[in-house]
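One chain comes next, on its own, written as structure tokens: the form predicted on its own.
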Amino acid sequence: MWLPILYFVAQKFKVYEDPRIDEVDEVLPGANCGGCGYPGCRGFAEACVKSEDLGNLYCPVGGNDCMSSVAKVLGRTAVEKEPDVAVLLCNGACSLRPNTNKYDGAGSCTIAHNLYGGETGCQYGCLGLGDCVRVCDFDALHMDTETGLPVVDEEKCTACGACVKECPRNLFELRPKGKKGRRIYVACSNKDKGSAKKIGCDVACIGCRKCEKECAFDAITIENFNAYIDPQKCKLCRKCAPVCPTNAIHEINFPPRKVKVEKEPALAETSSTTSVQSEGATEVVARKPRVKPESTDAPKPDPSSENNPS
């Protein structure tokens, strides 16, 4: 008796789902990291099917190959995008930021950030308690015991953005990985004035504007006493890093700079040289030093003795 009614209700209120959603979901990596901006791979698959253009949709874990497979399933064209990588906007190692106190509490950056400014004089720097490492699902982050800072493994990083969301001090940024992995950025987030920064950290950006004046592409701006390099405008000319007085600008995966060696003036040779030019050639002839004739000790004959013989 109830079966016909249940069947009628199920048919009346059933929700149609495009079968292409399952096909797109199968070609996705299945990380469910949320780096695409949607709740899991299933949500991203639904967005791809409903969207008429894939230009604004990108899976950071699968990359361009994954998006090509999605486009093939849907019969559309995927737009290739330069891969991103997470960078840490702090360079304050333990040896460069003197401790002013000792934190004795829960080992969480979020809790420590809400309680006080930190163990050093910089209230904007990394707390070093590893919340970013714990949320990374790809093992792309680990803590450096020597510096006390997290290190990003660019080969494993998928730019999912989990570390960006987790850091309470907003010290992570997703930047283009760059050709051959080369990139330049300012590793500092301190918003204090220059004099206060010097007290808290030896490698903080002091907002001196030297890098801004050196850049010929308007890629560097100063805001809140801190420099920022726009990755879209930066041409990787590397002229800004040498003028930074605190070494706050990082150059990643670049070859070492060539050291200019001043040539010493050549020593004068004992024998001078002259050049004799002829048609089509130049001949160098060495001049031999003049040698004075040896003096003789034999006395000259006396003319008087020859005229008066004895």
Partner chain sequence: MNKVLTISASPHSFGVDSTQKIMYGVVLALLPALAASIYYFGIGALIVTAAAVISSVGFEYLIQKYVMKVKPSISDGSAMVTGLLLAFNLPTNIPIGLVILGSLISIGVGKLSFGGIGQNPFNPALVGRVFLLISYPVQMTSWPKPIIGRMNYLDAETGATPLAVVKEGLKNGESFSSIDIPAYLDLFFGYLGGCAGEISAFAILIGGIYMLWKKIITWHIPLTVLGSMVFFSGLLYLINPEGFADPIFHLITGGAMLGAFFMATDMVSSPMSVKGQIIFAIGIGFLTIVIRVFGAYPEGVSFAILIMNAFVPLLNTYFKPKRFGEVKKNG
The other form holds:
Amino acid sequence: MWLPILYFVAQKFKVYEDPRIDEVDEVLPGANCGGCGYPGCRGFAEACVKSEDLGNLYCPVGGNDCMSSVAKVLGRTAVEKEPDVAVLLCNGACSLRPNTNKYDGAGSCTIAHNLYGGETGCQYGCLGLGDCVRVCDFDALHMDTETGLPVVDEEKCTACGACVKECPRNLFELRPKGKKGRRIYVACSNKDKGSAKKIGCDVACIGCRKCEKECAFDAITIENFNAYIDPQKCKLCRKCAPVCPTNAIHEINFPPRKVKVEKEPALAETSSTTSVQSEGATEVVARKPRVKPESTDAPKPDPSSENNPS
Amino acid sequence: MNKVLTISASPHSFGVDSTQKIMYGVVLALLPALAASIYYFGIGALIVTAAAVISSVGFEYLIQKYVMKVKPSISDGSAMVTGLLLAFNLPTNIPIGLVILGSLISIGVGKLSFGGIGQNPFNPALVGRVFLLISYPVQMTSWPKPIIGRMNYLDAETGATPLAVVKEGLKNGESFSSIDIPAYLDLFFGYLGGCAGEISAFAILIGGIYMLWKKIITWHIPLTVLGSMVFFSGLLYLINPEGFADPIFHLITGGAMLGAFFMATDMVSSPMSVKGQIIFAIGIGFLTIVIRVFGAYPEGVSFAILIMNAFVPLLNTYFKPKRFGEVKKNG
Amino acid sequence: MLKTFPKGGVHPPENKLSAQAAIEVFPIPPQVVIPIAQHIGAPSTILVKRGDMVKTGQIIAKTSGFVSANIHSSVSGKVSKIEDVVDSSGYKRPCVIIDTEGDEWEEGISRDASLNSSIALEPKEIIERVLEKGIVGMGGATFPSHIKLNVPSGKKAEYLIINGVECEPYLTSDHRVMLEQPEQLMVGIQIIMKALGVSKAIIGIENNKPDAIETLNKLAPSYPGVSVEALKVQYPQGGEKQLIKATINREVPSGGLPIDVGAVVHNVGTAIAIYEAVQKNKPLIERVVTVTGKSLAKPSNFLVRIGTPISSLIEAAGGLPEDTGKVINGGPMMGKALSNLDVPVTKGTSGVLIIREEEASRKEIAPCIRCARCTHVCPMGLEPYLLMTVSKNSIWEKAEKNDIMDCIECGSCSYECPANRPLLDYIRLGKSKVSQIIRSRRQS
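Now show the form predicted together with its partner chain, given that the preceding structure was the form predicted on its own.
In what comes next, the whole complex appears, and the chain from above leads the way.
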């Protein structure tokens, strides 16, 4: 006897939902990471169905493949986008950035950031407490115990932007993956004056403008004593990296510079390949192998020998 | 002045209490009851207690190390407290095998399956006890008679507890005053049959006062449990003094004292706000009397506490402490 | 029975090591570093440039908004640099650095120590003078004082409450000030009463300072309307809301201000600074700082010029002990740990506390055993355990719903927690996130 009532109630309160939402939801990755800017995949599917064209909608996790399937379901055309990847704009590993004090509070970057400038002399750099690792839904971030910096696993990173949002010091940037995964960026976010930076960190961008002068494409701008390479303008010519006096410019996935015969980039042998290698990480920083007649390329100055006016 | 200084957010000064201190404080508070138990039940009390403590601590260590693969936390003393409380809730002539099984259930199911210390919704010792009570009702309800300096363990002569005697008598239509029970002073000091640790209201009171003095517990839960028991049993007693036991009898027999001071006050499974604790405690008192008077079992403290444990999350959500400067919402 | 606030609170060891050390005038340092953000609110606008000669008491940065304060030079000499220096916030912030030359004071400032108890200025003029002389709350919060003297229209002040509680362990600067400058304090109170138009003032002092209570009780009858209230020792009684509750038994509503219940609270140090500003025309360029610590050779109270490096204070108090683990700007409950001892003394520096190595580090964090002690000791009636959990898991709506913004960050919960959980660390995180959310909601 309850059945008719139940049936009636069910009919009465039935919510009409566009069946295409389900179909779109089906082809989405289902990670519910929010990287698209919508609350979960379902929200994104709804937005896709509602929108006239898919111009502003992009699922960074699924990428172009996923978007073209979405477009197929809806009978629209997807906009191709170059895939992004997260990069860390700090290279102040423990050994290059000596500790000046010992943090003993709760293990959260945001808490430490709200409290003070951090354990080292650089108040802009990575705090190394791993908030980014905790928010990563894709297991693409790991702390390197040696450098104390997080390492992005390029294969797993979906450019969802969770780490970009989480980092209290805004040290992550989503940059185009680049052809063959090759990209060049300045791994430093310090906004102090050059002299002050050198005290805190050996690999800080000191804003010397050498790279800016070297770049033929106007891709490099210096702001707040810090260089920035515009990925849209950068042609990956690799001219900027060798002139950097502090090794702040990172080249990723390039063959080593001193190429003679190697076919595969012989990573293990490039002794100047520093820091960012850890197990499972595919990101490899092919550091400018210093061709070392010490005179041309001045080695990093010892901060103590400098007369720092402060 | 080139010292590497430590930095952390305020406060920079901390109280001296720790989880260990609290747990060992509880252990210390349980010692008088243990002494009373050994005094009245002899060697059996010692065997059961030792077996429960050792197996509880052992299971905690083994499960954490090999099953959960986390750092064992036996040093915090909480497993020891659980073992002691479990033993105190068992008769002293129970086979060791059952004690060990009870410990496994207490620690494994009651505590660690929820994630370990701080996570368990129910009092772990009671989980073990109720498991045993339901699974092995015969062994769990044969109570040795108190004989000072007893040396026999499993074959101790048994008898019914005063609660059971009264319940049986009242059911058979006898009047309360005509039922033969020991003098109240004897009951108060522990001269009665029952679980190992629950018999001596006096010894438990000493432990309870110690915990209150050391601020391990606050007065809210124990006094409210006992108070509400007195209130509800008193109500019945006033209606019909011959048909129901008097409140004092309810207080000094069975697990009332042990439950009020040691089981209901378990920090993990009791509410956080004072208001919540009072309601929690009233519920325990009420349910205990209901089970004792109207239920199938002569004793109901364990069930009452477990039932109220289940309400704790609800109490925590709806009974917040009074906020300072609370602004009355419109309406 | 002594009055106190009724709910929560803790009683940490008092450790008032420097209570009997009379205030010493600290020598003028060869160089001062004066941050332009010494108060709550907008940093001041710098008025001097490199190479300028300044006199003691000359204004060097002026207020840049409603909540802001003037800053004066604390020495005479030459502005050698204006640059970013790490201050007590732990970050680099703009500072004016002055090389001392002599001690030539700005004209019009009376350095005569005699008591001037006749108040010539009108209420409006008093408020203007307080603003002009850069007076901020000296108990540590550094809220610009002129704002608290301006009673908003529609509100009425009934009580002036003077905070002589000094509930923070170790600190004794307010205690010494009450003992050594009681008359100035009384006149300062009269000035504030005049500015506010109130007839009653209560000085709240915790009972662990019987000498101060006695001294002020003796003076009180000759200052109409002023009374002294001895309070039971209980942290955080120095919190504005707790002090109002303890003295006049009124509860400041959640999200409200003391003026909502007719009370205005000022610190004893602030009252004396107001006395000096109004009666002597002296800007806030020096303050009393307690330098203390269990291993320190000579725990002291110094009258220090603003901008003096903390390292020189420690030197004067017997040097940094070998076993130092932590140096704190302020008291142990709410002070801020310093990473760098060259940090200058600012208007809010009530003390420098040196903590020994063995007490400096936190203990290992254990799981919460739900003992509810944090809930019992919270003076605001909050549930710290819950706030920490929701903050840790970024559930900001629930944090807001559970009144996280009412937290006064007194640290009682972290102090009491037997499992050494960093409750306040996470609550602070939650507060900063929730306040961001509230702000963005207001804007939209």
